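First, one chain by itself in structure tokens, the form predicted on its own.
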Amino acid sequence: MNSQLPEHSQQHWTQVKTRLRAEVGEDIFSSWFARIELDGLAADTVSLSVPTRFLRSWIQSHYAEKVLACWQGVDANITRVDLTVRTAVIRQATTVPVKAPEPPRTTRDGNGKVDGMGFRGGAAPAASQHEALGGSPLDGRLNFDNFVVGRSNSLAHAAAMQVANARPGDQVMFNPLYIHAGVGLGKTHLLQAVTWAGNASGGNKVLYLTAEKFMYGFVSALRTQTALAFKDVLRGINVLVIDDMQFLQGKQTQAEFSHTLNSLIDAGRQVVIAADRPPGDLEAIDERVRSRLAGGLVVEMGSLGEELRLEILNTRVAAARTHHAGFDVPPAVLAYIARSITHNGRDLEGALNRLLACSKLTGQPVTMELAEREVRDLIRPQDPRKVKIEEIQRIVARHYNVSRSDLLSSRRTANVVRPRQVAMYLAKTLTLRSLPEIGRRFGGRDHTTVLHAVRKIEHLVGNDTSLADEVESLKRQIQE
């Protein structure tokens, strides 16, 4: 706080950080308010300034209204709140008054997030910059402050906060960093995460883009003759974060991603990837690609377990509170969905959602009852065990005792071309992969081969009963 302040200035300050804490809780308030400062007190404007750019653009997208709210409750007068960050160099004075009884002023920033503070230029300082650069879209919820670490992606998490905290300069220990896992397990959360924190140090140059994203530029960067400015853009930044590669299409898109991917890496830039399968399992993109992106930290994010869902639903519940000061699901419920729901978070965000909406709209309490009629159609049946083509060749080694290598060698003996084509077999018929994928993977024969090879198996499975129980207790083993 600023010593040079009038008492009654501080006074008010005072009050305010009191009612503040009343309303939003202490472990809230602790997280997002012990930093700000009173710099000073004008007429109807209010001058508040925290440590970080990203600290100011969460208090600007989270809690514009209720800090004002906060302040009009202690000094009617005041119709505007000014928030800047500490650490800058200028710091413009002029605002824009809004006169009482007049509504606080809004804006909206570049996430669409409602600024009732009248912050100076719209959006967030770190949110102009990436999108400045033709970022895609970012959410201000998903950051590392909001995300719930387990078992499953602990060490994804670790991974993206060593990322988001090195500079400009910094030795890149992996290079690229590349996350793979199912439909809402928290990839998006994680990469937006990364570039919310590097572009909030000042030091960074942090881009996110979708792989959609990344072909439209570079498509209309063609279209328009900029494309070498396009490529300047990409290699001139620090960290380029890429998400759901799975959908990066067409051979000239990937030639270019290929270059821009190689440019940076040997440049000692990061790269940060997410997709929805591992590269070796990315069909349609490119073989020297997928080989480089394998070449870093490949990093899987599992399924989430019962004990991380009931930790997720308990933090969403605590943020939904902060705008809705009566909404409370009985641990029971919690519990109850956490145990029921299983798929993925969304699953998991669209339950209370519907809760909260129920809570509000009827101003019913959450019960049991309510929540198993309202969330049934959100529990689905369990998904079979997803099966590697890795997990069927060491079973099926194991079981022929045979070695791993030699499935996958030029070998020709009897004793190792039957479990061969006995694992090819298995590998088409409980996996979803294509022919020419499971050949690579056994050693990288053609998809005939591996066509012959499940036609051999399907007509000995008819003829011979021995063989066909053989192959039912491989299956069971498999998916066990």
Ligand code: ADP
Second form
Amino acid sequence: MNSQLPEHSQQHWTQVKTRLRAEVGEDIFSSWFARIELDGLAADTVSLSVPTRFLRSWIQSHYAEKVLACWQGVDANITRVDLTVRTAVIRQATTVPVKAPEPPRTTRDGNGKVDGMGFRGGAAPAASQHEALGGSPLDGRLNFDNFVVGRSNSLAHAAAMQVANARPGDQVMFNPLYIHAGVGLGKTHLLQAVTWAGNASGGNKVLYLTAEKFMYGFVSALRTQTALAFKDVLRGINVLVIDDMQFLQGKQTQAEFSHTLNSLIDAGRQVVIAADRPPGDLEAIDERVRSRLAGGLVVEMGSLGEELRLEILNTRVAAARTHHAGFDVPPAVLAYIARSITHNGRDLEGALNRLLACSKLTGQPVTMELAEREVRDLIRPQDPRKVKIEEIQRIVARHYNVSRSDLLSSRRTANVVRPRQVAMYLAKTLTLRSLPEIGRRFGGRDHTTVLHAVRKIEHLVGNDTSLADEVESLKRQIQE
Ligand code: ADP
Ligand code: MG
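Same protein, different state: after the form predicted on its own, show the form predicted together with the named molecule.
Let's see the whole complex now, leading with the same chain.
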């Protein structure tokens, strides 16, 4: 930390970090933000730095808005966050306090040295052993004991347990095990649980890698000419767990991944993968890899039902109380959070973290009033990523009294054509899917067909109020 900054800047920064941690959860925070530092705070600009370019580009592309929003929550004047790569030399230069107002410095990205990912996860011995192997940090809380099983995740849970309980040399039942679900629905939790369980039993060597770590490990190994060592590590393990597969990019990395996957599977070693979408939708991934990924067991985890959310909250509170004995959340408050935060487990965790932080800082008991105030901004409309094309098709089909397969079929009778166009239009407006992909999901149609449908409905909605009402009501149903 830059000790020459004014004290209030440091205080703001501490508050921002607390917010960030609550928002993104401990694992993400320690992976991406642990080494971020405040270098200066001018009138409306914050200057932050990280030690590697990789971190900078990752934070910039994934968390820029969040970081800015957290700052704005603490200091409403902030309109801009500069993130630079610090080097030893620059480090010295920036110990001069930044005076406001000063033009934002954006050119410090000179020789950002790419070093190892020195992130620290849980401190348990199995974790450090795991990290010594080159694995990504593990969070000690993400184990099977803390994983709440419900209708939406029971199959994924059972498959993960099966993998975790297998002994080396056992027949592999499904390979790879591929788990997909939207953000915050427990993929990482389940994957780390498999890793903990396997390594704790001592029988299996389980290596947990995020896709970035796979890429990064491989790229940096190549750079330092230790690619062989990296491959040896991979060969020496029984179970390879890859998280956030959708982030795997780059031709060379993919070739290497494909090779690793094939040789592990052929050698009868288990591979477990998680991604935010089914294998067929991993657009950046080579077709052959996709089909290999789809060739094992593919399981989807659905959204967390209210009951499941409540149980997760109860588990979390119980866990928090082992460290913070005075932390007491009335059942009505938990019920309120479970009812209002419907999106994902991460926001549930964020909400509890805020309550915990508040009750610790103020010494006040957690009341409904406090809860309502603190979690208000976590209650938000449906995340576009979470709307499923299948769900759109199902709801539209039901509304127009046709079947979902009619929508996907090549039938061109008017009673099917219009609903199909409406469904395509909704798929385009309510999801982040591309036109070609929507085309694929509608019975393998061309992207121009989708585009035509989107334009057509856009046009009609502008002129036909009853259709506009219909589309609005469908949107509401889909987003419920
Ligand atoms: P993902 O990797 O799918 O984005 P995570 O595994 O990081 O989601 O889950 C986000 C948060 O929600 C974590 O704190 C996790 O512990 C919690 N969570 C999600 N599903 C469950 C569950 N079934 N039981 C307990 N906690 C869960
Ligand atoms: Mg995850």
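Numbering follows the first chain given and starts at 1. Quantities reported herein were computed from a predicted structural model and do not represent experimental measurements. Here, rigid core means the biggest group of C-alpha atoms that superpose within 1.5 Å across both forms.
C-alpha of residue 171 off by 2 Å or more between these two forms on rigid core:
Shift of 2 Å or more: no.
Would residue 269 count as moving between these two forms, using a Cα shift of 2 angstroms or more after superposing the core as the test?
Shift of 2 Å or more: no.
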